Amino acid sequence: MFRLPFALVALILLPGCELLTGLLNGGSGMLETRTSSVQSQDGIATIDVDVSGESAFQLTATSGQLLAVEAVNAPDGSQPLYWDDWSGVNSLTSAVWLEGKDTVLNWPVRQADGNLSDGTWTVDVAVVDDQGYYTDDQVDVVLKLKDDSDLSTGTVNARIVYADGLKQDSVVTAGVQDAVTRWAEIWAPYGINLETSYEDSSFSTDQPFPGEGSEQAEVSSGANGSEITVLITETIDGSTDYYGIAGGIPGTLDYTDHALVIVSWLTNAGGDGEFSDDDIRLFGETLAHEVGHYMGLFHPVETTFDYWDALDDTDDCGGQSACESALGDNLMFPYPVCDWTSCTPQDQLTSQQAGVNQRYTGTL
């Protein structure tokens, strides 16, 4: 989820509670939003997802207790996702990790997960207290369903929000716009069109990690329900140790304090605070990388070189040298690969990585 500078690397649905809240058009697809509340029973909230022609759905669940997806059950009775299958060294979705009082699932994640067949899908969400025991609580649910017949092309809408005063800084705004151009160039060969809007704000120029800031739900609340919010800050967590960080893998299209990507312009500009051509390239790669996380992509290999993503066409390499050789030009590699004079361009995606991005519910 982090992109680090190179120098740092050595249920039952309650009757009448479902509500259609909106339809949004974007690109060739349409996005439908449904909301509901579900009471868990014996620690499991079972959420129904009625599918009729849609190609993907995103479930965002929130509660006063810890949440994680236990299983996805298809209309034919099969179970294409069970949490324990992804508790080892390969990562498919952070939804199965018991990390907080919300969880986000985008389904399907990969082409290998199959198509979203018509009928009633169910998602079992575990509700767990702070002591690690199953418990019962109300779970609030936002479902977004994508009706998009073409999963080889799509448009992503990114809402760029400048933290306090940065929109008035010509160095920052010129750098961001040039980096966004680079970001769009990276995505174009993989069938993803990038549309951006820009906003000013009074939010702090130093932001904690997503979910830890008092302003962050307010940041995301300005989105229209189909956008990914990218907050441009000066620093993250009080330092320039991080190029950027995403609020989830995947992140939600709903309005929560995790519903954003945070990127530090200063870290991407380097120690002199000015953007060289190489800095702009790196900045654009950072934006594409972090939003790639938000759309469901993991690093193909983690910096310990013993954990990998769930995709078959990203090399399960071992060791720093072998992984830099095999994957160093991949957009989702966990750190820039540099020598004393330059850094390797990181703009490549595999077919399956591109497929994950296309299946993200916000790619329309």
The other form holds:
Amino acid sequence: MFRLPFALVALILLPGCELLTGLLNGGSGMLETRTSSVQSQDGIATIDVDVSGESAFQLTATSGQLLAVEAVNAPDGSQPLYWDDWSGVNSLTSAVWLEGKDTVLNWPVRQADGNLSDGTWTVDVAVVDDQGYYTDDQVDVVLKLKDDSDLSTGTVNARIVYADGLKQDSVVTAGVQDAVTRWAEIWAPYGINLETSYEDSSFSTDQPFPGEGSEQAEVSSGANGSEITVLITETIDGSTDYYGIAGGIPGTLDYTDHALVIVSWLTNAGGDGEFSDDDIRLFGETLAHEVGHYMGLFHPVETTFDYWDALDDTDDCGGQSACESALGDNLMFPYPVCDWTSCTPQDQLTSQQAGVNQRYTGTL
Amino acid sequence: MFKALSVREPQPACADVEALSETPVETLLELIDKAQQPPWVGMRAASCLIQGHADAVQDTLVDWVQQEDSRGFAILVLNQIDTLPQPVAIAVATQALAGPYASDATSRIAKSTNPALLALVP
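Beyond the form predicted on its own, can we have the form predicted in complex with its partner chain?
Starting with the chain above, the whole complex follows.
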């Protein structure tokens, strides 16, 4: 059998498996972690998720082969997610894309996906070789379950890590702190409380894309299991072409080399190397935008104007003018709408977009 | 070209951006001079100039490391010092080490693999 598509453009408790359970308190909710290993059969690793009162789970699977989520099966026998239903022009989760040797699923994604009913859910993960054929391998799984009955408010813990020397640059630290203040202001109306911590580090000021750097798993290993790591660098992949990039849609709460958001202070400061008030506002929007990706949000429409997110209350607009008019003030719009001297504030989320962020397992 | 350089992601390729103008160097310089927001428009335009037109804009590159209000561009060109043609790299490095961003320049040029540049570092 052949599994398509490759990317368009991260517990299972099984008998005999090692169990590690930890509880972390971050805000009003609780997070439980379970780990295990599953051997795939006929190219599918079937992962059981026992739910008892939890409201969301995040599954991070890794192996030596390519992985993608094939299906999510509910205790009542229904199948609320099947990969091929999301291989078209609407994007729900990158977990169904065959992109690498890990995959991350947060479930549910949307309010429309229903509540996480009690019972045993199963997640079918496809294991595929580099030729696109189903194969078998051991799949290591980290499952995090959120026990938080209130999906209208929550706290996100962001860990800001400065790359080598940047914490000693007052321009950088002042700009980042002011931008984080703006980021918190953007989220507050949607019931998301931002808690941040700041760290110094000796990690390189130039980082490749998430998943491609030798230091990145180490960067994420400093998180406490519910934090999202934001690494402040000078450049990304050797250039200032990238102002920021998220490690996944959604990103994992586990410790992998994809478990971070990377943001370039230099690209966000611009040619003068200083942060004006407008720069700060955009920088704050950039942080909220990139971490929004990490928490599961896609652009409401892509820059080709022919791919959209999976939400009903974000306009499925067509064309630049129509989309800028309908979505130009949306936090997740793919570019800022500017006139050379200023940009339209992009700080709006729809109810369903806020719902995705609230369902992210790290929102407690 | 402004719109193409404004996109949050995916990042635009210089070749694609420059194809939007009959006079790409002049248009990129205009964007660097006049486009204040978003800040990455100027940085991306500057990056395209450094990557593809360093000989033609050598004076601009030297200006960046000498002016008081261009630290971002200065760091950008210093980070790519080893990709510049040798005469341009020597001119930029020499002026940078004597300019307002000497500290930024020293640490970056010291990482160069070019002996001629390393010899400039005090």
